[in-house]
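Just one chain is shown here, as structure tokens, and it is the form predicted alone.
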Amino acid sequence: MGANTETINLPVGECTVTRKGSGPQLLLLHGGGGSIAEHPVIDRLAEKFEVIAPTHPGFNGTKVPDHFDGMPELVHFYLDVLDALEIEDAVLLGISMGGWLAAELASINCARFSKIILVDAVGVKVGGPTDRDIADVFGVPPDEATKLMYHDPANARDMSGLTDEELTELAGNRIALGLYTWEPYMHNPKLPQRLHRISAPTLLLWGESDGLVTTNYGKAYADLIPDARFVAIPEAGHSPYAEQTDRFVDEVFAFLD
């Protein structure tokens, strides 16, 4: 299924924009790995949506504008980014660092998405002050890393392989999720006073095996967002999407129906 993919100018920098598909929009808002544009399973959401995939500022090389310090001026960004991809009605899908995006847009207006779909999302902070909620995948070792993040670590991507240019594309995309989430690490502590204000139908779609935001953190996530609904995919992890793609698609497309 052919892709268009385009630069936009905004009023504070620039954004990559890929759409897939065609009928009503869904705006998918990539995690910490960076864009999934080429995965298998946005043509499988376009089978019944028009994709519209942006690649948040400083992944998969590209620029970071020189103020953002933060994930209050990436939320900022998206605002314009709204503007300028005439987002109405539309789902609003967000995975990981992307469903923390996800969760700050539609607490600030919900007016433009008609149903939203936080995937394995951090963005919250649902324990004491001394409860690692979140794993630091900073802080761990590579292969430790990979045992939280997938229910099967054969399924993580082969890093032996690689060429130069793919290492400094990852290399890029840690800065800048270290950038967006470092501090406070991986949450706003002002979101979750917040959340009461997403009007629009929710679904938390999770990783029965995620170890970076466990399944407990996911359904306290979405207790605190109206009447949202919660569903565990097994043998997945952070990933449900790459690890269980059709089991994920027929989730989404069950809650969109």
Contents of the next structure:
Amino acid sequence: MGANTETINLPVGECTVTRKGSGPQLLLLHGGGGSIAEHPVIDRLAEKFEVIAPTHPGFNGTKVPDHFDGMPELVHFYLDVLDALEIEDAVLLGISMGGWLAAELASINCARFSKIILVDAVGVKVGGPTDRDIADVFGVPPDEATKLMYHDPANARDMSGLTDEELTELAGNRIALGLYTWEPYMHNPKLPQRLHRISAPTLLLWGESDGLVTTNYGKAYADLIPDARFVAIPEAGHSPYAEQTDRFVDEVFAFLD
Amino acid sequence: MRTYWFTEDAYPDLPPQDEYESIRVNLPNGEFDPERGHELYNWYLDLWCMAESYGLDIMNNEHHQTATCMVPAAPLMLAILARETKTARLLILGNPISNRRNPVRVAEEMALIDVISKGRLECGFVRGVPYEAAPANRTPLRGSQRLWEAHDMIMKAWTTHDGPFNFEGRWFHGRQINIWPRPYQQPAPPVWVTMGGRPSTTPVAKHKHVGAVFLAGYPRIREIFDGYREDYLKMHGEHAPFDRLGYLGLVYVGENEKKAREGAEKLLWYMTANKVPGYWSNPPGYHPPQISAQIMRGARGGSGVPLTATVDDQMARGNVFAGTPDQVYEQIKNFWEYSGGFGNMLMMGQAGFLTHEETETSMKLYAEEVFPRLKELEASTTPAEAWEKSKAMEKRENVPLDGFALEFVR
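Right, the form predicted alone is done; let's see the coordinates for the form predicted together with the partner chain.
Below, the chain from earlier opens the complete complex, with every other chain and molecule after it.
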């Protein structure tokens, strides 16, 4: 199945977008690891949908507009992206940081979205000030971060075999993630008071072994959204689409059917 | 030529290095004994006062959540010294204004110290080392841009005397800024900014501020100093005076070579104790992606391995000057000439386990036998001549650089 990648110009900046498949629109917002347009899960989703996967500015070597200081700029950037891509009646699927972005967009205006899937999403604080709701991925050794993120750490990308170019892209993704999530860390304190505006049916799809944001966090997140259900996928961590691709796709299709 | 005597106020009484992961950010403060801290703080204050008595000026700084530097609030220490000393210039290098939330508060604190000390403040601004990102909870991305916006706000606060003004920038905002007191020195206290590489020299030279360089050594000093001098000449049509540049090195002067060596080994604690894992030295946005990637690979410092700096290696790099008074003079003279000259020697004269007696011996020998000759060296030439002479010298940029240097050159 052929993919089509192009860079579109926007009123502020530009955006690289990959499209694959045909059918109803499924807008896929990637997480802090960068674009997953090349991942096999996209082929699976493209069996039934036109998957539209933009790359957030700063990830995978793309440019960050000079005025960007954090998530608010990305949210407004995406309002332009939604216009430019003529997103209508689309499924909105956001993963991790992309789930936060999806929740922000849907709570501004949900009219463009038929259904919403938040996958191991961040974006809210559900506990008290001293509860570490979201593990600090910038403040732990890499092997500990791997343990938090994966059900089976053997599924993590092997860093030792990367070329300088690949590692530099990874470092760039990490910088972009820092740009959007540094403070308040991976959440918007105002978002919980906005989530009532999400009128579309919403699925919070979680890796049961996620150590970055646990299933308890996911359930509390679901409680903040009016028409939300929570489903956990066993033997998967923070990236269930990668560790349990088939189960993940099954759950997505079951929700969207 | 001025010499600013400097110590980071380390807390050296730590468990063996293999028993903790990092000396910075997450070393539990249960390791800090307040009784011992009380002794050390007062001792360090005594050392600074002693530096004044030997005709040296004073430099201090701050870091956070680290045993390498117990001072999380440099203005507090400097305020004590403003009262305890009478003649020394008081250099704070510096205020980490990229990470500070409110530059107006910095302007107020500095003005207060300047007035108490009767105009002896030398006010430094720094971006801060990468390990400061986590304690400050401030993104290191665009840190240099934030530094200059905060700088502009502080300068405006110092130099506005006819009532409130507004400053509404990208990061910092005030609508009714009118600081009391205003600084003693008019129009403003001398300003210092650290320079880490070529692009960072331009705004410093533009403002005619003092550009300070920490431990860049032979490999990088020319790039940075030449950059400043070129920028200064281009923008102001005259050569940068010597007093616009400063260099920080570790200095130990001993009565004989053996004692000097022992002192230098102890001083090197500053480098060898700096056990910091990559995730603290590589916060996202501090380094460009290429350098960040090298740290991730462990090819640069910050890989969690204690540094293996040796005195010989660091002397070869121009980071450590150690020996008898004659030897130290020769070493600094060679570096000074190679660098094209600078008017401010920033002397890290105490670190780790150097005793009071050892520290004083070195301070005294430096002040009485090295410093006067450095003053003569500076007086014997002009900035233009010294720069010209340095250009004719063979470049020593191929001296290998490993991890620590980049992190400290801030």
